[in-house]
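What follows is one chain in structure tokens, specifically the form predicted alone.
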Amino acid sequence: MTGRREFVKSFGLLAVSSQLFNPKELIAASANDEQSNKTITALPKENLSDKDFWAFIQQSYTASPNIINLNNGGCSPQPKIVQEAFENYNRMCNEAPSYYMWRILDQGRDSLRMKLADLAGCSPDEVSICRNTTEALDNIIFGLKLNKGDEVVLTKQDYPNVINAWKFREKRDGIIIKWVNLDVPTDSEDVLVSRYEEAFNSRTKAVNITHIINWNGQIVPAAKIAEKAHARGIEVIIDAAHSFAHLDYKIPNLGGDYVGTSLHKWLSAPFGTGLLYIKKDKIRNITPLMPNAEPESGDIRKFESLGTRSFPAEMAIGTAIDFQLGIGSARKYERLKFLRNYWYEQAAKLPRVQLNTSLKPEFANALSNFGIEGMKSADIANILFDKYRIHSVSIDWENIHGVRITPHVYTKLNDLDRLLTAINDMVKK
């Protein structure tokens, strides 16, 4: 019980109240969450037995214990402490929306700028908080200075609404796009590599790199392939929407110029929150979608200018960051493969079970695909829910045909027992 009592604390769950915050005590402890995060470390093994440590993360969501929910990727739930959070917040606003959103609330956006650039491992003056991937991008995508008849190269693995934007600024502007169809899954990092450089050329102004595919899981050795368009001048834009507060890296490791991602994903912060990141150097390059009075300044700031937004979902982004910290990125990474390879390795010795992500540890992750011989992915899908409640997501985009399986920190074993039991009965039929 001591344990377990340490355990609770080192997640601050008691210092969340029900009730309102003063908006002084606000400011003051926004302004100490730097103090504060020194304190949360994951909790040492021979406190709590590994089984006890999953238990109580499972118990801080509030999963339905009806559906089983492997749709994670898609989006994730958010921890209790999370959700009171956004709660509390949400309160504090509706008394007097534009005093506590634009005179409180909005002056502790620079704090947490520095947790997330905290958790980034970059400046926070190179973060800008934002509602998700697409958002991020597109201000990349649309600011980036272009001219007709330069190329950018993309995967036809991307993801949609990225694919859309380039679209749209090739119709409009005349820039070309250079099209790579990855063969996944691939177990070859120079494979995947090589795909992108045959694609450079002297004409290549920017790569779109997607650090792990929506579709299968596929990890995409972001950091090689930026190596290699740095060397000939060319700009990198990455797309890290399922890979941020997943995988355990600090984004300037990934070698981009500009990196995307949504925090509603794997972070688990409230829905509609995201991150751009811009190097320090290149944020002057950028013209924002909806421009502040400097739009062509150094500052990250001037990506913000949104109008009305939802204070309450960006300030509970800091209340995430903590039950990140609290469990610790290694260790969550590491449950994620767990959860991934319980699953799934038991999954490939089954007769007619096609695998669509590679089973190397290197590539593994939470994300994975799945097929059966013969059966349609809508119908897998639609059997998994109907005959066993199970939330999933088929996919049929280019090249890659079959079903997305994606668990999170709370997910349970006999759920994923489940799972098995379903695959196992619809190859035996």
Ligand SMILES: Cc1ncc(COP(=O)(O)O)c(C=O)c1O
The other form holds:
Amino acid sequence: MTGRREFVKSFGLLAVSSQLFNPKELIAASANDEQSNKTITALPKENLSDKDFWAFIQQSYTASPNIINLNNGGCSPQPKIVQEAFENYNRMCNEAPSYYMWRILDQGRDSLRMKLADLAGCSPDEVSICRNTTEALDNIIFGLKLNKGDEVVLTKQDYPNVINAWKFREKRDGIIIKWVNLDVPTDSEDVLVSRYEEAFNSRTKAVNITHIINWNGQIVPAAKIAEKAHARGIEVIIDAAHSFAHLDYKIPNLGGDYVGTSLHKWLSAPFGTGLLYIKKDKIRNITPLMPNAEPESGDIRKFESLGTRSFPAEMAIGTAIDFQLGIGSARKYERLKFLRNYWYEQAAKLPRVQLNTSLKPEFANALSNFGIEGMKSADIANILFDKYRIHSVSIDWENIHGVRITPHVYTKLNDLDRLLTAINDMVKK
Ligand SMILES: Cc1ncc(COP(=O)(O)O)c(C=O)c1O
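One more: the block was the form predicted alone; return the form predicted in complex with the ligand.
In what comes next, the whole complex appears, and the chain from above leads the way.
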């Protein structure tokens, strides 16, 4: 009980602090991040029964009581304290936009950068705050100096925005895309590494790796592929849209020279927030999509000349980080794996159910995809919604066909039981 009280108290501090948005305090408080992080460090797991802990987390979100949202892979909702922080900043901006946006909130970016860098395990000099993965990676795709005939390795299973950006460079600049078709799901990291390696040659200048494939949740061993690429002098770009603040890792350990992610996905930060990591010695190589006065400098801030953006969304990222630290990255990952195993292992035993994601523990994460023999993916998703009010997403992309189910930290076991009932009913028909 004491543990729970302390835990709630530590989250309570966040809720209170999100209401104290006096501009001067904002900057002072951000400067004091190290201390505030200590205050809200997650309590040891053994202090709380999991049930109490996760019930508290569920109550921290404002999930619809009428539909069961199992498409958290599309975008995360925000916990109440993040919504409040956003709303408070937004109200403040509306009192005098140019004063509060430019003179106050714009000044908070460097301390937010430190906080994000702490979470990402890198130097603040390597973190740029942007609006999403698409923007982060487009800076790299269009900023890399590539010549006609240079080759870039992509997979058919990469994200469409990323594929389209590379295809445009192919058309405009005459670079060559070497396509890899990943045979997913797979239980073998070695097979995945070999597929990439087979596509490398002396003309390869860059490789694009999607750390978690959004279509089916396949984890790709980014660090192992990066090692092979670096041994040949190939630049490594990582799409970490689905893995950051979900799997438990530090960005430099992924082995990428360039990493992009969206913070409105697993960090539960406001919509339209993202992060671009560039290894310190690579920053000069990339010219930003939206240049500042020194586009060839080694200062990561050169990627932040976005013009007017949502300052309330950006500044509320700090509160989302506090919430993440309150849970603890390792515990969050364990919980997401627990939720996914809960439904996926039971579904695996049902007749006609096809698993489009590996069941192996080392590949487990929140995203998983299933199909039902004899049924179209879209029909399964429609029945899930029409009859059971379960929101999911049907996938028909390259060699992946099924329905993707993505629980989140606020998902209840009852919700997953309803999903299992629905699958059970469908396979019996
Ligand atoms: C693998 C992957 N990359 C990139 C993106 C693009 O993210 P955003 O829309 O936040 O730019 C997504 C979005 O779902 C994704 O799944």
